[in-house]
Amino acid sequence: MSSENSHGSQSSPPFAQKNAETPEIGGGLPVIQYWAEHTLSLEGYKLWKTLFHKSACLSCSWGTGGQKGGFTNEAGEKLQRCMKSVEAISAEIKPAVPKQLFAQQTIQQLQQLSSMQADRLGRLSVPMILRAGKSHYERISWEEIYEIAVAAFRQPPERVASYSSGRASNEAAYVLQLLIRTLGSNNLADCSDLCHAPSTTGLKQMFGTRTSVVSLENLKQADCVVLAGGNPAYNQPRLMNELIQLRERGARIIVINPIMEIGLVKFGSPAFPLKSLLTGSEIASLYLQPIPGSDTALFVGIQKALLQQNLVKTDYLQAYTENWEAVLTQARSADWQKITETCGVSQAEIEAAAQMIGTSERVVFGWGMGITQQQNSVDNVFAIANTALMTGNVGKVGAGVMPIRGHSNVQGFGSMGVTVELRPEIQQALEQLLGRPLSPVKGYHTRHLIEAAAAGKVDTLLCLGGNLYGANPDSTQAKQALGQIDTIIYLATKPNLGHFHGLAKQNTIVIPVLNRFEQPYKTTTESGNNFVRLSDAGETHLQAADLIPEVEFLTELAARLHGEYPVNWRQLQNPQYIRQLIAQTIPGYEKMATIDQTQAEFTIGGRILTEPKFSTPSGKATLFTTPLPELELPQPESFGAGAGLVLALITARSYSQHNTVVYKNGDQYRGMPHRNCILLNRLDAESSGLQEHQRVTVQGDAGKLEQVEVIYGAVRPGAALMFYPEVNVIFKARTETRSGTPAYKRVPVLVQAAQ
C-alpha cells in the first residue's frame, strides 16, 4: 500500500509498478517534440493559420478558441492549446483522398484498414455511394443524393432515425432535431448515449440540471478536486493546467482510477515552461485505485467516514435537500468489510479521502467515463453527488459537480434537443413552433437504435459525424444491424471504419462536409462548462472539391421534405436565422438572438450554481440511496475453458486518440507499443504463468482477439486495460437500464497463453 510523505500526500499510488517503457511524467518534452515535428513541417503554415483562427477547438470540451483567439480560454488566459488540438487539426488539413482510390479499392480491401489507416487516407472531397451488390464506392450527383434521401425519409416516422457526434455546430444540431421531429420521429440517437448519458440522467433527477454546475472561474477557486474515472492528462490536457495551478495554491487533488495514469501523478505542461515542463508538476495528493465498477461502494465508504469524523453538513442538508436522512442511514449502516472488499480500497485510504474532502471549504467533484460506462453508472453519479451535498459543496462559488465531457460540442447537441429525453420547456416551444404535439412515441437512444435495426425496424439512418459502427460494443452485431437498414447517409470530413463496415442494405451514401474552421459563416458550440463559443467563418484548403456545409444539406433536405413548414428551411441556410430560433426555443440560450451583433460569447443561463437553489419542483436537491454493486467475475468454465485468468477489462483510448480516431498506434505513457496489447498487473500475470511480452488470447462473451501482447503496468490486480475500438469485437453490450450506456469499463474476459 501507499505511504504518506511529509506534505501529507502519498509517496506513490497503491499499485504503481509501471513498466520500464513508461516515462516519469506525463506530458513534458514529447509534447514539444510533437508540436515541433508538425508546426515546422510542410503542413506548418496551414497548421499555424488554423491554430490562430477564431474558432472553437475540434477536440475535447475543455478546448479553447472562439472570439477570444485560438490559444485563449474563456477566462482570457493565453497558451492554452494542447497536443490533442494539434492532432485534430493536422488530420483535417490533410490533402483530399486521391480520386482514384475508391475506384481502385474494393470494399473488401477497405475493410482491412485499421482506424488509423482509414483516417490517414485524407479528407473526403466528393460525394460517394455504395449501391447494393456493388464492390466499389462511386461518385454520385447531388440531385440523385436528394432523390434517394427524400424517398428514404418518406418512410413511416418510427422507421427513420439519426445518429450524431459532437463534431458539428449547435446550428447543425438544432436543424437536425427539428428536421427529424417535424417528420414525426423522436429517434435522435447521439454519441452521448454511449458516454455521459448517466450524468445527464442522474443530475436531472438530483438538481434539475443535466450539465456541470461549475464554471472555469469557479473551478479556479476550489481547495480540493475529486477526479474520478477520468484521465484528462490524455483526453482533456487543458484541464491539467488548472489542476497544476490549484496544487500550487495549496489545493488537494484526489484521483480515483483503477490504473495509475502517470500524467495524473505528475504532469509537465508546456504552458509553464520554467516550472513544469521538464520536471513535471505534482497532481494527485491522494491516488485511490478501486476495483473497476466499484465506485459506488467507494463513495458510500467516504460518506460513512465523513459521518464518523463529524464532517457532514447536516444544517445544509436540512435546509436545501430532500431524502438526505435515507442516504445518511445507508452510509451509517454500511459494513466496512463489505465496502472495502467490494471496492478494494483500504479503510485507511477511504478515511484519508473523507478527511481531505470534509475539511476543505470548497470541493469540486469531477468524473469521466470510468464512472459513466458501468452497469450501475447512474448510481455512481448519485453517490458522487450525494457526497458533494453531504459536505455542502453544491451551490456555492468554488464547488460543485462537474462531468468532464470528451467531445468539443457533445453537450451542445444535447442542449439543442438532440436527445431522446427532451426537456419539457423545449418540447413546449417546439410544439408551439410546429403547431401540433410532438410524437408521443419515445425515440431510440443509440443502443436501442442498434437493436431496432437488427430487428428490421429501421429503414433510414442519417449520421451527422461520428462512427456508429466503431463506437458500439459487439462489432459483429453492429455491422449486421446496420446491414438491415435500407439507406444510410453519412456526413463526414474524413473516412472512418463505419464507412467500410457499417454498410446499408441498399444505398450507403458518404457526403463530404466542411469542418468547423472551414464553414463559410459563423457557427457556435458549447463547452463542457456551459460556455458558448462563436467561431468565425473560414475557408477550406481543398481546391476543386465538392464539399458542403452540414447546415446546407440538412436544410435543403428538410425543404424538399417539408416545403416551408414549419419554417422557411432554405432561409435557415444562413445560420443567423437558426440562432434566432435557438434563442426563442432553448432555455438559457436567449443571448443567441444578439450574438451576431455583439460577438459576445456567454455562459448559458441557469446552469452555474453559486447558491443552493435548484431547478426542481421543490427548489431543493434530492439525494438517492445507492446499493453497493455485486461484482463477481465468471469462472473460466463460462468461457468454455478449463483454466485461465479471468479479469475485469477496462476499454480505453490510447494517448494519441480521439474517440474512435487513432493518430498513433502505441501509447508511450502506458508503455504499450501497439494496439494489440493488454496491460496487466505483474502479480496477476505471474500467478497465471504469463510473462511480459508473451502473446495471449483474450476472450469475451462475443469473440476473442489472438496474439495479444502482455504488457506489465500500474493497474490494480484483477483489472486490465485494452484499446477501443479494436477490442469492441469481443464483448456484448451490458447496459445501464436507466441511461442505456454500455459498461465498457468492466468487461469480463478470459486471458490464456496463445496456442
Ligand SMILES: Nc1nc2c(c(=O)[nH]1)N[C@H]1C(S)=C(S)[C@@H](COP(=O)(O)OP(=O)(O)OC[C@H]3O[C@@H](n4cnc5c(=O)[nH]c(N)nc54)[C@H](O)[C@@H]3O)O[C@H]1N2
The other form holds:
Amino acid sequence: MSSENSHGSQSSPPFAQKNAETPEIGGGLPVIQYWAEHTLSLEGYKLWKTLFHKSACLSCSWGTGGQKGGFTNEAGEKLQRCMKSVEAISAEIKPAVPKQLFAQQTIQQLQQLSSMQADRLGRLSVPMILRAGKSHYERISWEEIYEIAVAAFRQPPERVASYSSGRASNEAAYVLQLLIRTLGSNNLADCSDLCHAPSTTGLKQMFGTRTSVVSLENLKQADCVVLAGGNPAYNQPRLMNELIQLRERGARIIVINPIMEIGLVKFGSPAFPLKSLLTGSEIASLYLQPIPGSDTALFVGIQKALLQQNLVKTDYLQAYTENWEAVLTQARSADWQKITETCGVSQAEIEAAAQMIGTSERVVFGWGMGITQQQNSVDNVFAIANTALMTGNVGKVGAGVMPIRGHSNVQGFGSMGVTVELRPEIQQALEQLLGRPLSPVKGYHTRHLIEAAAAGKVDTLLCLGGNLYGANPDSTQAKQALGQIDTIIYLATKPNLGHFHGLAKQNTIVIPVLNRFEQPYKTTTESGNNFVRLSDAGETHLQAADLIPEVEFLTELAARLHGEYPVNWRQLQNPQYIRQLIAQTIPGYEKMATIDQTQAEFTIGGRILTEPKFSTPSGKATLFTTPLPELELPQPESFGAGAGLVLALITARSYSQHNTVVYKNGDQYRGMPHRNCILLNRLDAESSGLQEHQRVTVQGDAGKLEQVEVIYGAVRPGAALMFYPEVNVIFKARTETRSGTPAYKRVPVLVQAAQ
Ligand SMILES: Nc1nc2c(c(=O)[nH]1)N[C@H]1C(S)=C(S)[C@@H](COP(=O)(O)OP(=O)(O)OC[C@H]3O[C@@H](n4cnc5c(=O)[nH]c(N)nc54)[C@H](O)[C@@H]3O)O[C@H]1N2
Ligand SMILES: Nc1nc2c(c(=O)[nH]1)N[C@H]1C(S)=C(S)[C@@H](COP(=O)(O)OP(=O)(O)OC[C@H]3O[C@@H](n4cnc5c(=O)[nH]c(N)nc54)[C@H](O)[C@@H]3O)O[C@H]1N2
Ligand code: SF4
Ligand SMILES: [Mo]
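Now that we've seen the form predicted on its own, could you pull up the form predicted together with this ligand?
Whole complex next, starting from this chain.
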C-alpha cells in the first residue's frame, strides 16, 4: 500500500484513503471564514481589542503576543496569531452566566449539560458554593470562603493538595507552590502529569534539562524536522508556518502518526495568502503511520538503519555522551522482523527516514501526545533523543530535541516548582526561604491524587484552573474519588463539567477569576520555546461582577494560614514582589528581577543548547536503552460482550476544542460530523461486517459509549480515533510508571454493531 515513486520518496502516506468530507488541505479558507465571522460579529470590537492587547496568547504553548504586541512572535515576525487564539479569546469575552441560572438549575440539571453547553453558559462572575445535601449552587461571601478554606487547609499536610492547569501566570503558580509547600505538603498535581511529564522525566535524565533545547530562531535553521505524535495543524497552528517556510528552503519533514492528518500533508496558511492559503503548502516529505504505541520500535529501527548506512556519528558520541555503546549494541542486535512487526512500518520506509535524518546537517526532533500518552512513554522520549544524539543533533544551532508543549503556560508552572519532581536547586532555595527543610513526603501527581482521594486520603483540594474530573481517564472513578474529598475549591474563568460532576463531600466552592488579559497588573508566562513573555494589565468587560485575580486569592489565603511566614504574603498582592522572589529562587529566571523596569522579555538561561555541553554532573549526555514494547491487543472475549472488532483507540482532540472544553461539534478536517464518531479504516470495518455511518457500541474496560457513528478515515488498520473528554468514561487509567502519565493514545476497545 505504501506508495513510493522512482526517487524513493513518497507520493502519498501509506494509509491515505480519506472520506469524502475530508478536505484536500488543512487550514485554508475556513480559517479566514472563522476570523471574518468572529471579528465582524457583535463581539468583534472586544475581540480586536484583545488581539491588540499586549498579552501572551491564552491558547497554546507555542507562544505569541506579549510586549511586542498581539501579533508578533519572539523573532519579531508579524501576523503571528492563529485562529485558535481567536477561539480562546472569543470564549472568554462572553457575557456572564445569567444571574438566576444557578438558582434555577439544580445540580442534576447542570449534570445533563455537554461540555460545549457548560462553556456556553458564559463567564463565571460571582463566587458560589454547593453545600452537602443541597440541590443548587448558591452565592457565598468572600469572608465565608476564607473561613472554610482556612479550616480546610488546617488538616494534616499530607491530606491537602492542589491541582493546576497551565493557563494562569508564573506569579500565580509560584504563590500556589509556596502556599502548599509552606503547609508542609508536596501535593502539587498539575495537568502536565497527564501531558508532557514523560518528556520532562526523560530529558532530565539524559541532558539535565527538562524542556526543549531548541529556540524559535534555531528551529528556523533546521534542514530536517521529525514530527512524531503531534498535530500542530490543530493544536499549535503557528508552528505550521515554520514548517511551510522550512520546506520552501529545502528542508525535509518527516511526520510520524498512525493517522494521516490532512494538515500535516498540506496546509493552507493565512500568513502566506498568495502562495499557500488556497492551494496549501506541502508539509510532510515522508509520512510514516506506525501502530499506536510503537514509536520506540520505529526509532530503534531508524537507529539500526543509521548504523547499516554508516550514518552514526561515533566521534560525537564518544566525546559528548555516555552509555552510547549499549544503545548501539541494542540497535545492532534488534531483529528487523521484530521491529517491523511491532511498529507496522516497512523496513524500506524506516530506511528512508534514517537516510533523511542521517544525511541532514541540522535535525530538530519534535513530539506531542502520541509519544507521551503511552505506557512506555519515557522510552519513547529516550528513543527519539537517542536518535538525535547518534546523529550529533543535540548541542548545535538548528538542531535538537523539542517537546511541543500544551497549555500556554504549562511550562511556566513546572519552572515555578509546581511539580512533584522539584529541582534540587529550587528545593534548596525554598528551604533557605522557609528556614527549614521541605517535607520529605513525596507529593501526589495527578493520578496518585485521584487514587489517594478514592482511598479517602485527601480532605482538601484547591484547583487552580483546569478540569480535573474531565481530564482523567475513567470519569466514573474520577467522580467517585473527588466525592471523597471534604472541600474542593475551584478557581476558574468558565464553568465546566468538573464543577458539576467533580463535587466534594461537604463543600464545593467555585471562585470566578480574571483571565490573563484582564489582570489588574502585569504578569508573565513561559512558552514551550523557553521564552518569558510579559502581559500588560487589562480590564474585564464583566459589569457588576465579583471576580478576583488568582494571585490575590492565593496570597490572602496564605496570609490567613501562615501570617507573615516566610514572607509578607499581602505584599505579594503586588506581583512585582513575587517576581523578585522568582528571580532569587528559580534558576534561569534571574532577569525577572529587572523586568518591571526594562519590560524586556527574555529567553531563560541554560535551556537552549547550541554547544554539546550538558547540565549533568559529567557534562555529558546519557543515552538509555529502550526495550521494544509488547503491544498485544486483548481478545474480543476478554471484554465479556461477545464477538467484535478489537482496536487500539487513540483518544485525542477534535479541531474545535481546547482540552476538555468543546467549542464546536464535529471535526471538519477529519470528516467527522459530530462528537460521537469513531474514525477507523475501511478495511477493518469491512472485515467485521460494519459499514460507514453505521452505529456501533464502543466498549473499554470501564464502560461503553453507544450509538457511535462509524466514519472511514486515513487511519492505519487496527487503530481508531475518538474524542476526549467524552470517551474518558470507557477506559481505566493505565499509566507509565516513571512519569504517571496515562496511556490515552492506546486504549484497547471492542467495537460491535449497535443492537
Ligand atoms: N486548539 C487547541 N490547541 C491546543 C489544545 C487543544 O485542545 N486545542 N491542547 C493543548 C494541550 S494541553 C496539548 S498537550 C497540546 C496537544 O497537542 P497534540 O500533541 O497535537 O495532541 P493530540 O491532538 O491529542 O494528539 C496528537 C497526535 O498524536 C497522534 N498519535 C496518536 N497515537 C500515536 C502514536 O502512537 N504514535 C504517534 N507517533 N502518534 C500518535 C494522533 O493521531 C494525533 O494526531 O495542544 C495544546 N494546544
Ligand atoms: N482521553 C484523553 N484525556 C486527556 C488528554 C487526551 O489527549 N486524551 N489530554 C490530557 C492533557 S494533555 C491535558 S493538558 C489535560 C487538560 O486538563 P485541564 O488543564 O485540567 O483541563 P482544561 O480543559 O484545559 O481546563 C479548562 C478550564 O480551565 C479554566 N480556565 C481557563 N482559563 C483560566 C485562567 O486563566 N485561570 C483559571 N484559574 N482557570 C482558567 C476554565 O474554567 C476552563 O473550563 O487533559 C488530559 N486528558
Ligand atoms: S500558535 Fe498557539 S500561541 Fe500562537 S497564536 Fe496560535 S494558539 Fe496562540
Ligand atoms: Mo496537555
